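In C-alpha cells, the next block holds one chain alone, the form predicted on its own.
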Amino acid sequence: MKPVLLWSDALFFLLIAVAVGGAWWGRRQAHLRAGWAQVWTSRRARISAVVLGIFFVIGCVDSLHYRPLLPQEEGKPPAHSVEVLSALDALLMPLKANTEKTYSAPLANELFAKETLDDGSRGFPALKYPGAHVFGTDKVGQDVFYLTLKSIRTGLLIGTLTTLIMLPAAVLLGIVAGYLGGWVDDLIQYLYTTLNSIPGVLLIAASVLMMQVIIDTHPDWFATAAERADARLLALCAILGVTSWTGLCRLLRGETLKLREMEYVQAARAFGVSRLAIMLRHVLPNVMHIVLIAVVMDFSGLVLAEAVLSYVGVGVDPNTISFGTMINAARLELAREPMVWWSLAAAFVFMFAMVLAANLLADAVRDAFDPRAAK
C-alpha cells in the first residue's frame, strides 16, 4: 500500500500534538492542575471524557489513509488504486464489503421492500448477509453502522480544525482591543460587528459555493477524489472559523477591560513593563479559563453546524460521509411508505452522544475554572 497524508490529517494530528503539549505544560502549573483535578471529581465529566476519547480514537484511526496495491499483472509494474482508504476501512472491511441490493431494516434477514421473486410471486428477498447489519442498510445497500462510524471523523474535524483557525484571531484581537483601547478597539469592534451583521448561513453558503467553483475549475490540483473532498472540507473549516471568532473575541475584550484596571497590571505598568509583556504575562493567563470554556462549548455547536449546512446542501463534499449528508439523505427516506427511519436514527444517536458528551464536559470545566461559578 501507498501511504497518503491529506491536509486535514496533518492538521488534525498537529492539533492533537498541541493538546498533548498543552496538557504536559498544564501539569506543571499548580492552578491548572488543581482545576483539572476538580473536573475529574465529577462522574459525568469522567463518563463524557471517555465517550469523547472513544470518538477521538475512531477519528485518529480514520485519519490514517493509504492507497491499496492493485493486483499485479504479468509484465507490468506495480500500480496503486486511485481509491483512498483509511485504517478504519481496513478494520471495518466486512461491513464495507458486505453490501446488499437496497434497504434492509436493522438486524433483518430480508430486504425491506417486496420484489418479484424467482417463482413469479411477490415477497421479500433474502439478504446475502442476514442479521449482519446492526443499523440496517441504505438505498444502495451500504451498512449504516459503517457510514455512522465514518461520519465521526468529519464531525471531529469540523469541531477541532475550525477551533484551530478561530482561536488565534479571537484571543489576539480580543486582548489587544481590550488592553490598548482607542482607535484599535474601535477598529476591532467595527470588524466583528460588521461580520455579525451579515447572516451567517448566507455568508457561509456564498463562500462555500465560490470555493466549489475554484475546485471545479482546477481539477488538475487533485490527484484523487479524496483530495478534492478534503479541500472542500478544509475550506468549510476555514469559512466557519472566519465567521465564528467574533463571540469569543467580544468576551475576551470585556474581560481584558476589567483586568487592565487591576492593581498588579497597574503596578507592572508603573514599573515600565512593556504592553506586550503585560498582555502575555498578566492578561493572557487570566483569560485562559474563558478560552478553555468557550473552546469546549463551541465544539458541539460546530458539529451541529456541519449537519445543518450539509442538510441545506452547502456543507461538505457529497462524497464525504458525515452526519449532515446522512440526515440529508434521510429526508427523502422518511417520505417513503413504509418509512425508512434507521439512517436518520443512527446519525442522530451518534451525533447526540458526541454533542452531549462535549456539553457535559464543558459544564464541568466551567464549574472548575470559572472563578464566578458557584462552588
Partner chain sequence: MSLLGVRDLSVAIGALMPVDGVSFEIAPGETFALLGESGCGKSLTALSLMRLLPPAAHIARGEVNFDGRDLFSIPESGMRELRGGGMAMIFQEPATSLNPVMTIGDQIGEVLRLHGGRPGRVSELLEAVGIPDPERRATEYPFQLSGGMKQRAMIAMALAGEPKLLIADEPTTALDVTIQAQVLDLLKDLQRQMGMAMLLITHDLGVVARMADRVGVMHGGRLVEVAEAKAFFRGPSHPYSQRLFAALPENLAKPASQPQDQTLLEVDNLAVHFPIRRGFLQRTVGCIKAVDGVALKVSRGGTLAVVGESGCGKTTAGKAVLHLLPPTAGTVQFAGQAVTTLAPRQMQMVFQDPFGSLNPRLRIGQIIAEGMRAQGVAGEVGALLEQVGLEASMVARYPHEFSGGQRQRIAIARALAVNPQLLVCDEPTSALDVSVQAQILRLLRDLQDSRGLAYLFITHNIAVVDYLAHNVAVMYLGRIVEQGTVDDVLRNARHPYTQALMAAVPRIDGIVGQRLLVPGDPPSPANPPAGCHFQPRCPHALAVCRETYPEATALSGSHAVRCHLFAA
The other form holds:
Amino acid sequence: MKPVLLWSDALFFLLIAVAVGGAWWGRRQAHLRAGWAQVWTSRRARISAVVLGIFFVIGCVDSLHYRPLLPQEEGKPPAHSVEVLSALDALLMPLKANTEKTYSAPLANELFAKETLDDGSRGFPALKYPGAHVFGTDKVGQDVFYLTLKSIRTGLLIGTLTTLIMLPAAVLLGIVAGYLGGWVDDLIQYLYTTLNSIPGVLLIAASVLMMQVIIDTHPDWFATAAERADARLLALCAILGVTSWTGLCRLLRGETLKLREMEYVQAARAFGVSRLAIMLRHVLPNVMHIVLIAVVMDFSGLVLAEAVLSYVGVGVDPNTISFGTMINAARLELAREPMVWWSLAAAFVFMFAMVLAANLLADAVRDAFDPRAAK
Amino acid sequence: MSLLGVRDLSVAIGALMPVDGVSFEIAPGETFALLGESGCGKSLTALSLMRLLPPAAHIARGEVNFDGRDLFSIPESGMRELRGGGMAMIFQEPATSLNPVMTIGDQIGEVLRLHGGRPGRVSELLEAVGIPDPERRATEYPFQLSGGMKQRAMIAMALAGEPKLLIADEPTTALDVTIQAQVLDLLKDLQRQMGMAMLLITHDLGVVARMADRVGVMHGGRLVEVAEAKAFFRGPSHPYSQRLFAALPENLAKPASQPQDQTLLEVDNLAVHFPIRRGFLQRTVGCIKAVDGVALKVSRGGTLAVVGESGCGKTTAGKAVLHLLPPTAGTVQFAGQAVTTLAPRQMQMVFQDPFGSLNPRLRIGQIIAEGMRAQGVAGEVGALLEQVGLEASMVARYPHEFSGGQRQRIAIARALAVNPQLLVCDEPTSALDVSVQAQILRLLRDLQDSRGLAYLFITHNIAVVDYLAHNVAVMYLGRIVEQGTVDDVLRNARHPYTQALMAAVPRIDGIVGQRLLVPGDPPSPANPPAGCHFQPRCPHALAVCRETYPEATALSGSHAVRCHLFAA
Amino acid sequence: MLAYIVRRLLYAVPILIGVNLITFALFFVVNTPDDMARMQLGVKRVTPEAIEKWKVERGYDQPLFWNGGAAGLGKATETIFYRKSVRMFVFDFGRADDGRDIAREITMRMGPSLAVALPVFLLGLFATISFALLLVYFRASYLDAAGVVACVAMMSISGLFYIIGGQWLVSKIWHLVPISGYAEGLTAGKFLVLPVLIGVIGGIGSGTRWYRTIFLEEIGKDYVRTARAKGLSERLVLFRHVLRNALIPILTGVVVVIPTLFMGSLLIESFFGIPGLGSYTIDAINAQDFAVVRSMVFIGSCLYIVGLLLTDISYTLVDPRIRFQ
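Switching conditions: you have the form predicted on its own, so give me the form predicted in complex with the partner chain.
And the full complex, kicking off with our chain again.
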C-alpha cells in the first residue's frame, strides 16, 4: 500500500487544521465564545451541526488516499495499482466491489429489467447480492449508496475549499480598499465591479472550458486519473472562488469605511499607530463576524452550484463521483418505463440533508454574530 | 376629575421589571413632567400608555384610565382611534421619526383623514407650529427640512388629531439649545391655546423648570417622588432627587486652579474646507467651510472651551488641531513647535461616544497599552486605571463589561498613558447622564490639578463650560464670534449670538426673564449668508452687517468680539 | 439628474472594456488557438495541417495583437484581438462552429428566453413579496416560524430537482402539459406554463426570506412607531409606510437583473427544450463552441451594466433624497 496525498486532501486537512486552531484560539475570545454559546442554545443548530459533523467525518475518511499493492508476481518488484482508493473505499469494500450487471431497485432480489435467462425463458435474473443494495444499483450495477457516500466529499470540498481560496483575497482587498481609499480603492472597486458584471455561470463556464483545454493538452502532468480529476476539482474551486470573492470584498469594504470613522480608530491614529497595525488590530477583528457569516452562508450555495455546473457540463470531472454527476446520469433514467427513480432519490435525500443542515446552521450563526440581527 | 390616571403600572421584559408600580395622575390642561436618567423606565411608561411597547416588553400589571375609559380593556381597533386622536405622541429623534419617502403634507394628512379632520388643515397646522411658507413645505420631504423644522412638523402631526393629551418623549434632546428654546416655547403656547394636557418625558431639569406644573421623578423603574414643580425646585424631598440637583455642573464646587501664563497651544487662521463636487466630471464647484479661519490659544494647565451648536465646526476644528483631519490652511504650534503632520504625543484626544471610542475586540489593558507601545512610552496600565478611578484588576476585561462612565474613564486613561500635556476633549460628557457627567468632570478637574494638563474642551453645554473652563471661544458657522475669559463670555456676553445662546439655556431656577429668542435655523456652511453669518437671525442687524464680515474688536485685554455693533 | 446618468454611463465604459479584455485573455491568452484546435480535434492524432485548417475556418490564424504582414491600418485590424474582441463592441460576434451568424441567432433567441424569464420574474416578485409581507404581518408567531423553516427547506433543494420533479409530476403523471417543446404565438402558452411555474416556485424560498429580512429591518425603525402612534392599522402601516421604504433596498437586487432576463435561464430552457439563449449557451458549452460562449459572456456583461444603470435611475424615482440632489 502506498499513501497518496492529493492536493485537495492536503488543502482539506489544512482547512480542518485551521478551523480547529481557530476554535482553540477563539475559546479564549469572550465575544466568540458568547456567540457560539448562543448558536448552541438552538436545538436546530445543534442537530444541524451533528449532521454536518457526520458528513465531515465521512469526507475526512474519504480524503485518506492510497494506491493498493497489486498481488506480487514472481520475480518482479512489488507494483501498485494505478487506481487511487481512499480509506472510505476500504471500509465500504463490500459495497464498492459487489456490483451487479445493471439496474436493480432498492433492496431488490433480482435485476430491474427482464432478460433471457439461462433456461431460455424471459424473466428477471437474480442478483448476485440480493437485498444488499439499500438504494439499489445504477446502470453499470454500482451500488447507489456507495456513490452517494462518495459524493459527500466532493460536495464538502467545493463548499469549503472555494471559500478558503477566495477568503485571503477578499479580506485583504476589502479592508485595504476601505481603509486606504483613494486610487487603491478606485482600482479595487473597478476590479470587482468588472468581474461582477460578467454573469457568474458564464464566467465559470468559460473558465472551466479553458481549464479543460489546458488539462487535455497536457496529459503528461498527471500520473493517475485520480490526480487529473483532483486537479480539475481544485481548478473548479479556484474558478468559483474568483467569481465569488466580489460580494464579500464589497461587504468588507463598506464595513471598513464605517470602522475607519470609529473613534477608536481615530484614537489609534492620534497615537501614531501605523496603518498596517490599525488594519490588523482594529479593523480586521471587527469585520471577522462578517467573514464568518459569509463562510457559513456560502457553503450551501456552493454545494448547490456544483450540481448545476456538473449538469451544465462545466462542473467536476465526469469521472468524479458527485451529486451533480449522479443527478446528470439519473435524469435519463426517469424517462425509462418503468422509471428508475432511486439514484435521483438518494442524491436528493443526501444533498438536501447536507444543504439544509448547512443553511440552518448558517442561520443560527448569523443570528448570533450579526449585530443587526440582534433583536 | 383627572384626564389620565395611572395606577400601579408595571412593564416586564423577560424577568426584568423596568417599570415597577408607577402611579400618577394628569389633570386636563396640565403639564406633568416625568424626569429621570437613561434606563429609568420613563420612555417605556409613555409607550405603555399608547400600548405601543416593543415586542419584547409587555404590561405586567396595573391600570390606566384615560378620559373615563380603561385603556387596557379597549380592543386594539378602539385603541387605534385613541392613538393620534385622544392622545398623540412626539419622539426624541425627528430625523428618524418621520417617514423619509413621504411628504410632510401626506404624513399630516394621514392623521387628518384618520381622525376626521379637514384635509385642508395641513397648511393651517404647519403655520400654527411656526413653519414659514406652509403650502410649499407641505410638498417637501423630511430630508429637506432642518432638525428643528422636522420636530415642528412632528408636533403638527401630533396636533392634527386634536388630542387631549400630548406625550412628548424627550422632544428637544436632539436639538440645539436655540432651537430647543423655540420648540419648548411653541409647545407651551400650543398647549395653552388648545387646552391640552402634556406628559413631558425628559432628563433635563432645566426643561422641567421651564415647562412643568408637576414633576414625577423616576429611578430604577419606580416613581420616587411626585411634587408640584415650584415646591420641587425649592427643595426636592427624595434623596435621589437631591443627588440629581447636586450633580448639576452649576452646583458643583468650583476649585480655583489657575493656568500658567505660558502658551502651550497656539492655533492661527485654521481652516478646514470640504470640497463640494457636482456634475458628471465631479468638478469642485464650491466648498463647505466647516472651519474658516479660527485662532485659539491654550495656556499650560488651562482650559479653553470651544462652544457652539451642532454643525458650527467645533469638532472639525478639534480634529484639525491634532491633524486627524488635514487642515486646508493655518498653523498649529505646540510648545513653540509647528505641528505639520501628525500631532506629537503630548497632544491627545478624548472622544464623545463612550461606546465607539473603545475597540470592542481588545482587552482594557491592550487598549491602554496601545499608545504606549506605539510611542515607546514606559508606564503601568494598572496605575493609570487607578488614577482615573478604576481598579488595576480590570485590565483583562473587555469594554462591553463597563458602563458609559467607566468607558469614558478608560478612554481618558488611554490618552493619559503617553503623558500628554494637552487633551482635546470632544463633548466627553454629552452622552452621559448628569450624575455620571459630574464624576467625569471632577476627574478631569483633578487630573488638571495633579498633572498640570491643559484642555481644549469642545462642548455645547454651557453649564459644563462654567465649571471647567478658564477661557471660552464661541463658534458660529466655522468662525469664532466671541472669545474671552469665562466671566467675559458667560456673564458679560456682548455678541448677539452669545447672548441668545445664554438665554436659550433652560435654567433650573426657572427664571425665564427677558429672553432673546433667535428665530430660524443656523444656515448651511455650504452657503453662508453674505456679510456677518449671524445677520439673518440677529435682532440688531445693521446695514453694514449684510455687507462685510466684522473684524475682531477687543473689548478688554481678554475679551474680543466679532460684531459690527462694537466696531470702533 | 442628467449629469448623474451621463456620469454613470461614462463609468460603464471602462467596465465594458475590462470585461472585453478579460474575455480576450481567457479565450486567447490562457490557451493559444493551437491548443484549442488540438483539443477539439483530439490530442493524440492531429496533424499540423488539420490545426491550420481549423484555425483558418474560425479566423484564428491571425496574430494576436499586431499583424506585421498587413498594410497600413491592417497592422492593427487584421488581428485576432481586433476581429474577435474589439468588434464585439459593435455586436459583431462572427460565426458559430455550425456556420451561423451569432448576432442573428442571439436576436432570434431572445424572444423565447424572455417569454419564460419575464413571467418568472414578475410572478416570482409578486409571490415572494406577498409571502414575505404575510410572514411579517404574522411576525413572531408560529406561522412566521414555520414559514421561515419552509423557506429554508425550499432553498435547500437544488433547482434541478424542482425541474425534474415538476416534469415528472405534471407532465408524466398528470399529463397536463407537454413535457417539453416550444411553439410560436399563442400555442406557446401550454409549453410555458410549467417552466414558468417551476421557475417561480424554485425562487420562492430564498426570495421570501430575503424580503422578510428587509421588511423586518424596516419595521424596527422609528418612523414605523410614529405611524402606529397616529392610529394607523397594522395593514396600513405595512403597505403605506414599510413597503415604500423597503422598496429602496429591494430595488438594488431586483432592477439589476431585468436586462439579464434576455439571457434566459440555462437550466429551465435546456430541460424544456425552449430555443432561447439559455439553451443556446448550454449547447455551445457542450459542443465547446468558444465563439458562442465568448459572445454570451460579453452580451451578459453588457446587459448587467445596463441593469446597474437602470438601478441608479430607479433609485431617483423611488428615493426623494436622491431625486432632489
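Numbering follows the first chain given and starts at 1. Throughout, rigid core stands for the largest set of C-alpha atoms superposing within 1.5 Å between the two forms. Being a predicted model, the structure only gives us computed values, none of them experimental.
- Superposition of the core reveals a Cα shift of 2 Å or more for residue 121 between the two forms.
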